[in-house]
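Let's start with one chain on its own, the form predicted on its own, as structure tokens.
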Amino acid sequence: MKIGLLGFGVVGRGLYDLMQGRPDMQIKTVVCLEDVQLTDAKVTKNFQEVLEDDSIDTVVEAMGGLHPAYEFVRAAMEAGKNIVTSNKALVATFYDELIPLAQEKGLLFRCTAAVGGGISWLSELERTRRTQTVEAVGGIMNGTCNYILDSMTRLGQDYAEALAEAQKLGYAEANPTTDVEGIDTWHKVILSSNIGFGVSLIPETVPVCGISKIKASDVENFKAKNLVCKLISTGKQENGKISAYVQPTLVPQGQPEAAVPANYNLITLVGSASDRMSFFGQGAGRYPTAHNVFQDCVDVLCGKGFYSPYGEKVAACNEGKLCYYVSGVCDSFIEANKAETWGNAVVTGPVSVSEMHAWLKNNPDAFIAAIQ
């Protein structure tokens, strides 16, 4: 196998050290915009020298961001050549585009990392759904919020707080905006959905909200009841409908999510079989990244192909009636389904996901909880 390998970041970087003395696989070019120095690689700011090299089979992503990721890898497609990526939102924003062409190509694509980072979970759910019905995948999708929220939970630090130790810890960028407000792992929850259950969401009916608004009396309002908040990713299938969000979520002390520490992540499904099955490890960081990524570049040496077949477009159906947790905002629509108050803040009775994400649109300063 001869690689392109397209960014030499914390990722590309990482996967470059991890396959020293592989003697089946040669990075034969670098493109990156950096003046980096290799000694058994061409380093090149050029894409089009990776394009247009024969000998080059199989190019691996690790830029990050959509554009020109998405052209590079079209063209590597169009090319003929196959393609490995750790690019969540990539894949999610073009997957009715890439992978009917991947099958169209007869190309290889793999993307185990862009969703957990170190955590082997797409290939799990592969094999998962070869022998079973998957009902339900979800859970901790996102290290940054996961962070923030055990900070603020553990040591009583605000928002601001817990934001900046998370970025000088490098868990959250200079802008988290993708991470907090919940777009990363919207992106996550999309894309499990797709290969657990195979089919094409269509994104923009999958409600997202992230945890920006949560203030520290909110934690302990969560406390005062033994509740902890984690913000978490829901895909379920259940008769003959598929519903699919990301919301922040109480859980009670004790279960599996509420003793997630940290940057962790802890991804679940639920088979017809199995029952519930739960995947705890990084969620992101070099090696534990480029781990996944070293190991889809031998899957395709292997050829493996996409995790499931292309599926039909589906909208997600979010009908389903959850209580939730309301803070900042008290109008006519929280009055009216109010069934309790916690300090400040408002619990209502059931009220359906669609419903509860819609009026959160008109009232951003509102911060949300589903409780479970």
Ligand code: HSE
Second form
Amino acid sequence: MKIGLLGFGVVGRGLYDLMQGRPDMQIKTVVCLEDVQLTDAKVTKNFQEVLEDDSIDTVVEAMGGLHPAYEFVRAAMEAGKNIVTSNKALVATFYDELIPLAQEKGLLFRCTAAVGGGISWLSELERTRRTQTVEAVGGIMNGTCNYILDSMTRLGQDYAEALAEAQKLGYAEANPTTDVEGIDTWHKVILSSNIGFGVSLIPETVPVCGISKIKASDVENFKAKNLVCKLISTGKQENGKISAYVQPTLVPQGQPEAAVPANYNLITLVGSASDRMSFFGQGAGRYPTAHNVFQDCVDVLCGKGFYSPYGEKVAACNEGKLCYYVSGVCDSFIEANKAETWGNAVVTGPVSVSEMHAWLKNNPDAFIAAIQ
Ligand code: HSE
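Alt. form predicted together with L-homoserine (HSE), vs. the form predicted on its own above:
Next comes the full complex, and the chain you just saw is listed first.
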């Protein structure tokens, strides 16, 4: 197997290190913008050198971002090369194009590190769906948000302080919007649902709410009720309908999600035979993530392609009702649904997920958390 590696940052460098001494795989060319010296691989800034090299059968994309990752991956596929990527934004955004293209061209396409970083989540989801119906997927899929919420809960930090710490430790990006507004988790739950349920979810029908509006006073309110706030993703298949969403959620102390520390992930599936199976581990980081990219390369070498056949496009239907904690804004809609007050916040009676998220769109200063 000869590999063209795109990107030599955290994950690309990690893969290079882990593959050292592997006789059946060779990173032949590395495309990156940095000045890197390697004795056993060619380093270039020019992607064409990978594209035009017929001896390279597999492209590993570890650049991140949508562009030019999309253009490079698409061109590599058109040229008949297999793909391994850790890029969840790329796969979730261009799912309808890349997955059918891989099928049509008979190419192998793997992206295990795209969800859960170092956790073998997508590959286990793939195995699960061979023998039973996947009824639900979801959980804690973003280490940055978990780190911030955990620091606020355990150390009493306020949001800005916890975020600054997460940035200092390299968990959050310098521009943390994708993490804290839930977009990273949104990509991950869409991808997990697509693979687990064998569909192609229409992304606009999956509502997302992040954690950027949470205050220390909210966390005090949760502690008083023995609840812990986590950013939870949900994908569910029930009576032929799929619901999917991302939102802060209050979980009782004692539930596994409540105990997830620091930047760890806890991702769960519910199978018709196996019931609940949870996967705990590092959702990011050089060697954990690179290890899953490496696993995907081994899978490609063994002829293993995408996790599930491309399925039909479906809209998520989020009519299920939940009670919500709401702070920061109290208007006539919240008053009309009010069931209780917790400190300066309101707890609603059951409201549908879609209705609550539609309200939030018009009230972006509010913080909401579903009560589990
Ligand atoms: N930024 C992500 C996280 C890591 O904090 O979990 C990669 O998905």
